[in-house]
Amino acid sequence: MYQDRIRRPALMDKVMSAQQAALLFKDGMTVGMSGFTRAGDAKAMPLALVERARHEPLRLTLITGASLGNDSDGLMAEAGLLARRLPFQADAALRRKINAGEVMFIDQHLSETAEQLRSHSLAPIDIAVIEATAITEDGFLVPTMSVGNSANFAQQARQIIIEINLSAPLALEGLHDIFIPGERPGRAPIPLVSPEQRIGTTAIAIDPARIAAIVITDSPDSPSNVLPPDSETEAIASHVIAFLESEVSAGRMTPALLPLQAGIGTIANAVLHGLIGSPFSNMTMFSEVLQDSAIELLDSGQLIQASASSITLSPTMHEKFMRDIDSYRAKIVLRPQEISNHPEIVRRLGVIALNTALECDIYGNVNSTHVGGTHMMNGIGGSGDFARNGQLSLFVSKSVAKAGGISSVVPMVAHVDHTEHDVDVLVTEWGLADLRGLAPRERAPLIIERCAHPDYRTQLRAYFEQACLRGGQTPHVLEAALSWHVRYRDGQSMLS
């Protein structure tokens, strides 16, 4: 069943069960696991480690690319396996442990983790667990549906455990472009000047001597959990499309636009879906994740090339992608996340960055991670990599949450992930605020009138008027700036 997947005969004696491989782990180790937005994650080893942790002391620092699928993060957290977790997660059970202070979570820009490992700012990887489609004759690893940090883990780990996933078709080979930046100082520029360009190898170079175990699995990735577009996300998409049309009319870009980036999630997916049938053509993507909408755009012919670090699809779209993978291979490139999110490349390509906000304030600061300023949701992910370095940085959000009890536009965000300096455009279902070239006192009225829900505009106007009486470049009433969050905490509504 797996002989054609392990093409280096000397490695056949490394095949063992996940339970046997789990005995290689020791309490206090730092572990790197493949996986990025529920794609390409290890399937068997997390479960085997959970079983060990239920019967003996075993606490690990776990580093991944981004979120894991198959409820792995939650199962590991509930078993007490995770002492420390980075750089991103999206699991409700793990989130509870993080917010209770039981798991130490380091929220990082996704482009930075590999750099911090390389510079030894983080503890070295003791064991890397990497899902692969196959091992080549040279001992290279062919990834599955994501690359993430796998190439860096493989390069740096003392020992490597490979999960060969039989559910990943061999036709995935050739989809990937593995490039690792050189050492500092004296690192050469990354020679990538267009999204479709390939600058590396199709598989991950690895020292076969460090392969400690090979585990055979046959489990698909978890499907995407994004919701279909609704009237509000469709309205957001229409505002974004109208804005991009105005950019073309102004001569700032062509109908091909600039390379698109879209964060993971329902709203970003819906906005990209809205581009189908738009007046734009010959578009490209330089993003971190490809969702259903990216595949639909490729099918429409409007999107001609897409570069990312992972592919996360619904069951129906996943089936179609696998069925037609030969045609997609020429249009899609999967890269290590330190390349897909690299500031140098994002700035060079002039990416249009589209990401989701939990809340924004009247001056354009964005909170994308902390509910109420204290409780972690998922993490900053790659949004900062693109927001600060792209040519255009758009943040989208529905104007209210919790049945109207929370306004997404507030006087002051309770936690800042993206400062006003990195935010060009804010969009809700009510409208779009183009903040470029505006001072803080000019931004506030625009955000209030264009983006805030009508139920909250009177309160926001009153706050801004009172703040302006206090003066300042960025006027605030400090004793009232976070009162909206306190009001919701105490009464489940920000309305006064």
The other form holds:
There are 2 protein chains.
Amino acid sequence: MYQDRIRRPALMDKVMSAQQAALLFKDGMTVGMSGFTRAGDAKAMPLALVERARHEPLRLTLITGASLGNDSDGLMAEAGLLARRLPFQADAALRRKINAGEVMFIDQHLSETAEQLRSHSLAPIDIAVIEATAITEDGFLVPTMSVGNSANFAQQARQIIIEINLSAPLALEGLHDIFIPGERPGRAPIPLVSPEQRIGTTAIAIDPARIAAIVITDSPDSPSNVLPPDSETEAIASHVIAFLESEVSAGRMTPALLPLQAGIGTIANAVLHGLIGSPFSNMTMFSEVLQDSAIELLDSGQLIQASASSITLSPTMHEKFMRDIDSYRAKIVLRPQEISNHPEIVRRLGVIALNTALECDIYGNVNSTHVGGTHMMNGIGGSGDFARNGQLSLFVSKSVAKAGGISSVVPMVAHVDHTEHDVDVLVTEWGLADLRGLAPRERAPLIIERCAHPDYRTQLRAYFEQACLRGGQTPHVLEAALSWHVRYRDGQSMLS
Amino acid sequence: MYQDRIRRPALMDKVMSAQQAALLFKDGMTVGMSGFTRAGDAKAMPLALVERARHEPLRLTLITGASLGNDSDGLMAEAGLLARRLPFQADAALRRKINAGEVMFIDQHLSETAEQLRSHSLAPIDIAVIEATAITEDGFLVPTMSVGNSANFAQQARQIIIEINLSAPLALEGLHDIFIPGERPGRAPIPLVSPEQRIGTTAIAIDPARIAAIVITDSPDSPSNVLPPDSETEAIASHVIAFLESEVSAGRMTPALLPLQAGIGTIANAVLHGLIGSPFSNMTMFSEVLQDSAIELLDSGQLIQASASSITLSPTMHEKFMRDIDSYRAKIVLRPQEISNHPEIVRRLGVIALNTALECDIYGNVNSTHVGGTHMMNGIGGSGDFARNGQLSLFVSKSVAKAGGISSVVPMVAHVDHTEHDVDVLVTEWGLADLRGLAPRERAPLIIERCAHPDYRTQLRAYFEQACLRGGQTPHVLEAALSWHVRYRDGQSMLS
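Instead of the form predicted alone shown above, give the structure for the form predicted together with a further copy of the same chain, please.
Zooming out: every chain and molecule, the one shown earlier first.
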């Protein structure tokens, strides 16, 4: 059994149940698990660990690629398994524990976790749990629908547990390109110069002697949970497309644009969807995750190559992807997240970065993570890796939330993830503000008039006028700067 | 005359007075001027432009490397010459105009201005004004004590005015390494893999046909204005050195450390000065500016190579440097600022970044630029280029300012330049907080107890406790978060 999945016969005696493998874990360990935007996460071990934690104290530091599927993060959090969690999550139950101060959450740029492990700025990985399609004759791991930090975990962990997922077709082999930068000092340039280029191996090199257990699973990834486009996301998409057309007209890029990055979520997905039928052709993507829209754009022929660290699809699109896997494998490369998000490569390629803001302020600072300035939503993810280093950094948001009670454009964001230095363009359903080359006092009127919801413009204008009377490069009325957030908290509306 | 300085005879007839050259400028033009941290700035043209502006309307967009010397920025600002100014300044008179909203100041990461010019995200340069030691037979420019953005300006400007500075010794030739990244898409990796490596030419390649004027000057750079170490900066230095020793003990680096970057200013200079006699040897620097302390460290033999974009020295040290220029030229490389600060290189080398904070908050966010959250001091400079991408990012500050009325550790910074994601270590004269791998709720007690001035610790603890009752990943009492700044404004003290 499993000979096509475990091609190194000596490893067959490592096959065991998840319950047996769970006995390898000890209280206080640091664990690295595969999984990035619900793709390629370990399916069996989280549940087996939850089961173990019912009977004995077991608190772990859990590092992943990004978010897990299958409610694993929530189940582990509620079982008290998670003492520390990094670098990203997107689970309602875990979020509650984080915001209650019961789980220490370290919110990191997704390109940096591997670097911090390599430089020993983080505690070493005791056990890596990695989902794989197969183990090769050399003992190498063929990943499934994400690479994330799996190659780094496998390189560094003392022990490795492999989950062979029978639902992942063997045809995934060849989709991945595994390259790990060298140690510092003495590191060479990363030789990647175009999105489709392959610079590594198709499987993750590991020392087979460190494989402690092999667990067999057959559960699919959790499907994508993005919402379909609506009139507002369609309006945002049309503003972005008109802007990109003007960039082409101005000679700043060709109709192939520059490699596109789009953050996970409904709005970014809608913008990419909106590119179907646009005047752009021979486009490429250099992103961290591919959603339905990327596959649709590939199918349209307008997108010709896509690089990412994971693929997260709806059930229908997943089925189509697996049916045509041979064709997609020629157009898609999945890389470790430190490469998909690497500042060196993002800057070299001149990526167009498209990410979602929770809120922005009238000077162009962006909050991507903290609801009301204090409560974690998901984490910064890769947005900073791309926004800082790309040629163009766009942030998109609907202009209001909570039935108009929250304005996404505020006098001062209550938490800053991206500073004015790293935000080129802001877009809501009302319009687009091109902030390049503008001073803060020039940015404010543009953001207010182009992006804010009309119901909030008078209030924003009044704030800005009053602030300018106080003077400064970035005028503020400090005692009122966060009053909108306080007003919403106390009265469920930012309207004054 | 000047045959050794202007080695292409056909250019001799371009020699003219600064007054004549000033006639080339037209109202509304974009001008690129050499100059970085008071080094290598054009000396004659700013004054000639100020003179012209007395008689006729002349408003310019001025782009430089970084700060200028000789009060040029202030004189130009007061003459009404500056409509727009980027990417950095450090002049009291210009600062007043900026904060009054009379000069539009675009505060940029110093690595990014050249990239934005190249991608036409900024208006093109009409005239470049570049100080040079000499013009070679090929018409190439040998820079003086900085490179800054000069190579980029020269490459892109329609017309070039060269200031030949006779006070710059010809022996500076060979100090510089000029490399400009290619266009995107299609850019190759930057081949720099160690601080001392040379990857370009020793002079700036230009098309001699675009040389519109050559002006002869003989004025030295403005000397460095850093203050000597005091007991507080010495305490900061000792904390940093103890921390680096512990990094070596933990095996995270060798006694050669990793390449050091130190921001301009008194505290960073004092920390580097403190490294003399430390247990580290064979050190290298990969920084944007070299101050007196870097030369002292080279003299001590502990520092063996230094890379930067400029050299800014005290008069005494300047004299010594010029006397021993042949020896220093073998150990120092001056590069364009997009290379000295490039994310690709800073990440590859694993730089130790040491920069100054105006204030930080209890969660590790840093304000480097805005006094009271609104009024520009100098600009973000290169701090973000290094802090984001280095292996270690340290921010240093004295714990109080204004005779104790201002605490550098506050509940919430009133302006964010560096987010918690990019700040590894905070240091004041009281101690050092190592924030790596810690969640915000873990960072706060450490920052309060290690870094805050004792007079402010009780207040900070009370804020944090009250904030934690509200919950969240990053707890805050929003209505009180900026109250310390308001209290100082109204009563000249943050003490409650």
